[in-house]
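So this first bit is one chain, no partners, the form predicted on its own, shown in structure tokens.
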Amino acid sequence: MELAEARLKFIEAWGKLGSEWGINRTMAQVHALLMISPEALTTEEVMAELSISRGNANMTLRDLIDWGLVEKQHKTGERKEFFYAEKDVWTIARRVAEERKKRELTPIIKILDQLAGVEGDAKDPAYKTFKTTVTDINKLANNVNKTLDTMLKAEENWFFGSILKVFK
């Protein structure tokens, strides 16, 4: 397989993976393109490589910057903005985990904490089922939260070493 074909295949696969994880397919494809590009790219280069509109490219690049996965760079003598993606996969994984935690896990834990205080008749099957379900989901969400906190604070070698011990 030639490099050009491999690049396209990687961009497509990363886009598919992103959409399966609930991330916009184009956002994942732009991220993939920038990750495998040795130099920062302009909006126009992103548009041309992926055949996307300027509006889509601008919105996607802004979202990637908000996620902390891409940074905007300026080059001396150039009027155009350049975009560069972090290449370290551990840093990328941590940033994605931080962002997903902030956007998804933290809000649901807040709601579950509120719901855990629901009052009702302990003999009512509907109340018991609701209370048990919310409590169990809350425990799981808090355990996931603690695990994520550990991962986010950990160094790469320690974290993966700990994971491997679990599977031995």
Contents of the next structure:
There are 2 protein chains.
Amino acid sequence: MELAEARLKFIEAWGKLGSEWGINRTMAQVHALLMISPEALTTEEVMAELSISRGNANMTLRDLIDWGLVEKQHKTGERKEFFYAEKDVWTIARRVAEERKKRELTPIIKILDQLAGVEGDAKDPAYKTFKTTVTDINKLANNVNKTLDTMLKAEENWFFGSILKVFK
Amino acid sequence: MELAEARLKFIEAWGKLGSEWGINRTMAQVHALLMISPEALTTEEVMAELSISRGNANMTLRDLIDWGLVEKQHKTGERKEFFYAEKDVWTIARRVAEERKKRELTPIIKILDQLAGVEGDAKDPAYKTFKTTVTDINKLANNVNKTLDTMLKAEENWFFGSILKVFK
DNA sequence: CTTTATTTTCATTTTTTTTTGAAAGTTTAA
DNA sequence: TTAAACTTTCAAAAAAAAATGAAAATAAAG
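Now show me the form predicted together with the DNA, since the one above was the form predicted on its own.
And the full complex, kicking off with our chain again.
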């Protein structure tokens, strides 16, 4: 397989994976393109490579910056902005985990805390089932939360090494 | 807060979480409803509780069955079908992990294996960056894969207990 | 069989999400 | 200043995803 073909396949696959996980396909594709680009790219280059509009490229790049996955660069003598993606895969994984934790896990734990406190008749099956389910989900969410905190502090080899060693 | 209100909030929150993770909002809501229902429900009841159409309820329930989260039940003397959700939260988590692994992780690892094998000029920065990125993502994906295998076999307390103890 | 209850399908409609592109805004440099 | 280069915004359009509902299919009962 040619590099050019492989690059396209990678961009396509990363876009598909992203959309399956609730991330805009184009955003995942721009991320993929930047991850495999040794040099920072301009908006124009991103637009051309992926055949997307200026508005789309601009918004997507801004989102990637918000996720902590891409940074703006300025080159001396050049007027336009360049975009460069973090290349360390474990750092990328941690940034994504950190953002999703903040945006999704923390809010749902807050709601579950409220819901787990609902009062009711201890003999009512509807109440018992609700209480048990919500309390159990809350506990699991807190376990995931703590595990993510661990992951955010850990090195990749240490993290997986330890997990896989314990459960060998 | 009343149980009735809490139930609605839970269904809403679960639906939102689902849609953020690439799962159809209605499917997540039907799942939430069944998780907090002590008894199996009929299609009619699901339709009424969530104000959705028969076609939608039918397809969504079938999908939940495909995910291994809901089972059909038949009651003697009753002609219609009843739907009952798995209530053990750790079992639910494992089923979801198992399905997403099968549907998404395994296919992308297959693609990454192909892409990691692409040949090229070892001095070409574009090639080097591509190769490194793809290889690193592949390694991470395989670590996640193994960790999921462990999770699928483990008990909740054992799994998180061990992880959190190692990294305490 | 035939009828009735129930489930499934799927073309069409509706809703939601994403993308476009041109205008407005901003920055730099001459 | 002014003007050119570049970035951002956002209303409108397009595309994608989800939902509807009625007809077809299936299954059970008489």
